[in-house]
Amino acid sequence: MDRDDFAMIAEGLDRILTDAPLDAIDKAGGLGTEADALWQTLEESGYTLLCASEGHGGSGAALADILPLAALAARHAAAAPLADTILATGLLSAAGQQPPALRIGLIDPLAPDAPIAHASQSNAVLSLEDGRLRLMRIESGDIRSVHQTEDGAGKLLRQPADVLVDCAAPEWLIPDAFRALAALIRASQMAGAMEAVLGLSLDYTRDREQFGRPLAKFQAIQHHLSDIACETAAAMAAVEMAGDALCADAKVGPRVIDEIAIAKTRCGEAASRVAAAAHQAHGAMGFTREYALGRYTRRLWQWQDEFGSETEWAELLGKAVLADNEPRLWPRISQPI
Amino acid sequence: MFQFPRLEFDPSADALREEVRGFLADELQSDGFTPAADCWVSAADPEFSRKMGARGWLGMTWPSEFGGHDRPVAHRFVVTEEMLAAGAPVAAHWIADRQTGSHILRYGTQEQKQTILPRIAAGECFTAIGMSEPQAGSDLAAIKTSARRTDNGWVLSGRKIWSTGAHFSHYMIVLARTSPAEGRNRQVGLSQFLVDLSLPGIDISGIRDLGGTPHFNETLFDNVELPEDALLGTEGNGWAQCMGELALERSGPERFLTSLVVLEKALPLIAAYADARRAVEVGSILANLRVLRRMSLGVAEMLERGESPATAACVVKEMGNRLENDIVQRLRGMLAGIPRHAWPDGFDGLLREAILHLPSNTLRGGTTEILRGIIAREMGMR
């Protein structure tokens, strides 16, 4: 596929999502007949199979291909495990074998304790264990909703005794791998979801007067737009560097993990400083359920902490740094990008 | 929102990264400097940027009728960021190849051109900017300096204030009000100058900063008497030519560079005492890094192509000073619970220096609150 091609893909994704009633969606959960008209809409499309391989009636995208995707979902705080379908569906397909049409979510393989994104929105999750992927449907029964949080996650309750797919992964694909793919999809989506709230912030504070003058007009507050601004910009630039290296080493050598450690652990820390600044800029109004900047900052918050939060990642980068015979950093930060 | 474009090293970027490190190393290892922080402020050292220049690593952008390179951007990046990351002893040179020669190739008569850029390529032409006043630092529209006009030229009177190297520099671009504002617009009617230091009429007075070094000056001009030829650009459109040079000025990595040298220096001894806490500080520093190494890039290659992307390079330097702050204080972090004994020889020093130097890059080049400010507007909000 080509820039193209891509360029149409986004548009169509764009088109479905600005038509779907994507609030209504999302106060119910991500649960519901609306939620399901979504979802078979984009099925039909084609979206869910992205990653896949035509052989499997999908659309042979490279990964680094949809992380636009991901970021354009996130932009519309869509409640749909999309990006983590086209994820296991891709996976499934390079192991060989014919992903099922199911809305999949995604078992960290590090942290297989975690909450589950989307589990109460899925009917399936992916897990990989002892190099084989298990693809498991699971059952209202077999999840138990964590209270409260962003696109429906959840935490297994017991093994979901229905094994749709077992199959060895590809070899390249270990733990280590299927963690920083999954991280690089939840950075790409931060930076969507900041572009979101920089759009909000900006708005919000142009048309709220108060002490008889626009918001924005108030130096404090136009710092904390530029904060937004700033560390936006920085998240989507790590993003697109991870992306980079990604298309260039699609089976996630140690190089790509380095750069999708930088990506998560950057956008996870723009996100806390995104998040807040958008608060204060919003006042109260931002701290209520009606309000859209909670669809995003509920998910910035949630997103830091999937697959590694920035803490986790960042130690591992450091650690690496510390334990190299003469270590140093200039070599690391001047590598080729 | 802001865009940046990604600019790619070929392979001879990559064999010009091995010859620095090279050239580099081998200063090293013959004392030929001692690596500094913030040392394309605070070290400068006119032996060491003749060595450079006759390397061709100065002017490398320009064109070769001027004592330039015809190189691409992609070079020069190569360049400064290692001599940075290096911590060399680049000050003396760092004002004039950087911004005044870019400058003085976009503005400049070909006179001009041809008697100033050679030299600065050689390494043996230094210069100093003349923008803040004593009564106009972020304000700069403010300014007081005037410049009249004679029968054979200009008369140049005012203070110029914080211009770095002025003591050792052969010329200074100066903002001079050359008629009146309009109204309250006060953005008209200023020029440009490139004043020849050496002329009659000139005090340059050396100001020591918080560590004591006297690496900024105030500089006074009593009524000097300027060639007609002395105007750089255009008469009345001196704002703008500030803030094209001040696009040059925000987004090298300098803007994010000169404190890695102390937390380099220090890194085996933290290796040493490796832990949990310390692995996080360090793998922070180093995402944040590269990210915005990433960006600076971008704006390297924006100018390039020939846009202007002066809010762009303001998103490099509002970010990258933070950083710089933040790694020195994320280092005294990781050197808490290590004995001083087990530190490296002359490394208190060049902390302590690191440390002192910390307000200045929240400062030099538009104070925080001035980039964003910039930022904002460029959104629409003001």
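So that the term is clear: the rigid core is the largest set of C-alpha atoms that superpose within 1.5 Å between two forms. All of these numbers come straight from a predicted model, not from anything done at the bench. Positions refer to the first chain, counted from 1. First, how it differs from the form predicted on its own.
- For P327, the Cα coordinates differ by 2 angstroms or more between these two forms after the core has been superposed.
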The other form holds:
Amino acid sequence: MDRDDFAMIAEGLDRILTDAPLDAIDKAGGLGTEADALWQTLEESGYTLLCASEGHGGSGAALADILPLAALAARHAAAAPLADTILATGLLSAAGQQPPALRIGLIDPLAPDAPIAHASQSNAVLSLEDGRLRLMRIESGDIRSVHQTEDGAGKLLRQPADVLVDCAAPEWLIPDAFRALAALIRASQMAGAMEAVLGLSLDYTRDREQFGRPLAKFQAIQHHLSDIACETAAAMAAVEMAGDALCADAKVGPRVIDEIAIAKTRCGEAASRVAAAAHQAHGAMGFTREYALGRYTRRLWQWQDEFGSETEWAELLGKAVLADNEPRLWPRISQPI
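Coords for the form predicted on its own, given the form predicted in complex with the partner chain:
What comes next is one chain alone, with no partners or other molecules.
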């Protein structure tokens, strides 16, 4: 897939999400007829099979191509399991299986008891255990929602009995690689949400006046805006570098996991700072349900922890460096793949 093709795909997704009633879908928790209609449009447009092979009806895109679309969906605060489903269908296709037309959540193979993002919005969940990919259909009674989480995150009450696919995973797809791919998607989503927060903060502080001049003219507010812009740029750069590494090694080798560890750590750190600075710049307005900021910051706080917090990924990277015969961080992470 060349750049022009992918730009067209991204523009198409942007149009679909711009036209969709995302605010209403978000307030309904990503459920209901409007959410179903959006998902049907995404399916019919081929987005859910982006990384599946052409033989399975997909576009044959690389797994790294999920990242820009994940960021785009996050910029729109779309309450739908799009990025997780694209990864799931891509992995099933790589295992030689025809991906079914379902909304799919992902079970963290290194923390199977952790809440599953989009659980109540999904028809199925994908797990990796003992070298096998298992796609299991879930019903509403199988899920217990987790209080104060976004996008219908929930825990499985019991092991789903309806196993739709049970197959050997590709040899390279070990639990560390599965989790790293999912973590990179979360990092990309965080970067996309931070871009949206930056735009909201700039617009609000330019339009809102206090003591006869726009908020953006006050030095204290300018410091907050500067912090948001710097952290967002750093997060985007970290995701881009990890994406480049994944392009160079699609089988998620140790160097790719290093880059993903950096991206998830950096985005997690940036998310805390961006959310805090944005709420400071908005004042009480940022906490109201009527205003969009909370839709982004609540997701930022949640995505920080999904598929490994920044602390977990920083420790993983540190242990990998210390395990070298000559432990040196910079030479390890700056070496071309």
